[in-house]
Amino acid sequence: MRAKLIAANWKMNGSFALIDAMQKVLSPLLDETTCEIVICPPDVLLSSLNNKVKGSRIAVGAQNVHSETSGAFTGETSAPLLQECGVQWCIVGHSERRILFGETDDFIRSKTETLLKHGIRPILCIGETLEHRESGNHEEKVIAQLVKGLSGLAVDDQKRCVLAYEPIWAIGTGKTATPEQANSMHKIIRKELESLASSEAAENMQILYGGSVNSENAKTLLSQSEIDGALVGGASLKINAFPQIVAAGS
């Protein structure tokens, strides 16, 4: 049985005060929920978050990493520095990084490899645009991203990865893939994993759904057979909503 994983992507939002407030509202749930919880704040908040949640069941995640471990890359953050901040997880391949910053499948793959070498678990995002879906090429697009991201990795490394299916047309738009649409794509991804990795990896790998997940739709989405959790954007900043999403996954 795959455990549910709820990951908060704060994007370029949040504050030291929000860390305190979120920790306070999540603490009562930690003994009750079976979910794994990851919070991914902006880099400047990582150390503070780590100090606040250390020893609890809340894990610290980053939103980005560079593929190189040091060098003249102004504004970037390396995997060794993330380690020093207590980071256990890191998002790679988010559509905003792909679209706004021109990150390629090759660059995303190199980031994934760097994270794995430094003991940080990648959350690899894959997903299609509305144009891909309406043209019927959405499955092909998602599978291509998946293959580029995971093929050729050692089996043990593949097992340490988590996937996040995020239909781009549903991120921050208020639109959400129907539970049936989301579950169908998760099934397709899991089927591809059988040949890409192994039947064991396919069965055990967590595949999250992301795309306007909120406290109202979380329970229905998380009850689907192939959806193993959620990568939550805007709702993860709301202290009255994110705990409800965590509770929905229990």
Second form
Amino acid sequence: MRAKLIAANWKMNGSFALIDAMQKVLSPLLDETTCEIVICPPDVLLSSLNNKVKGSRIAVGAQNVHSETSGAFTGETSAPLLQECGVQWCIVGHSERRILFGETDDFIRSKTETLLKHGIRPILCIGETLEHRESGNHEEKVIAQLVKGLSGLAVDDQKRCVLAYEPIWAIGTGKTATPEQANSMHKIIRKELESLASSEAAENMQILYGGSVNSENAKTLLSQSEIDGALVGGASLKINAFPQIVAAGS
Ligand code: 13P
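Now show me the form predicted in complex with ligand 13P, since the one above was the form predicted alone.
After this comes the whole thing, all chains and molecules, with the earlier chain placed first.
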């Protein structure tokens, strides 16, 4: 049985005040929920978040990392430093990083490798554009990202990764993939994991859905057999919506 994982991607939003507010509204849920909860704020908030949630079932996640562990990479953050800030998870390959910052599959794969070496679990994002979906190439596109993202990693390392299927046309648009569309893509991803890793890995690896998840649609999405959690953007910033999404996964 795969536990549900609900991850908040705050993107370039949030504040010290939101950490306090979110912790307050989530704390009554923590004893009863069966979900793993991860909050990924901007880097400057990581230590503060860690101080607040240390020892609770809320884990700290980063949104990005560099593949090198130190050096002249102005503006970047290394995996060892993330580790020092209490980071246990890190998003890699988000479509915003691929599109706006030109990140390639190779770069993403090397980030994944670096994270694993430093004991941080990657949340590898994969997803197709609207164009790919309309032309019927979406499965091919998503599988190519998956294969490139995990290639060459030992099966034990692949098993430490979580996948997030985020159709680009559903991100921040209010257009959610239907539960059937998401579930069917998750099935295809899991099938590919069988040959890429092993059937045991495929059975146990969590595949999250991301793209306009909110407090209204979370329950239906999370009740699909292949959907093991959600990577939530906009709604993860709302103190009256994120706890409801966590409750929907419990
Ligand atoms: P929204 O939930 O705002 O669509 O963002 C999804 C996302 O990109 C999470 O990583």
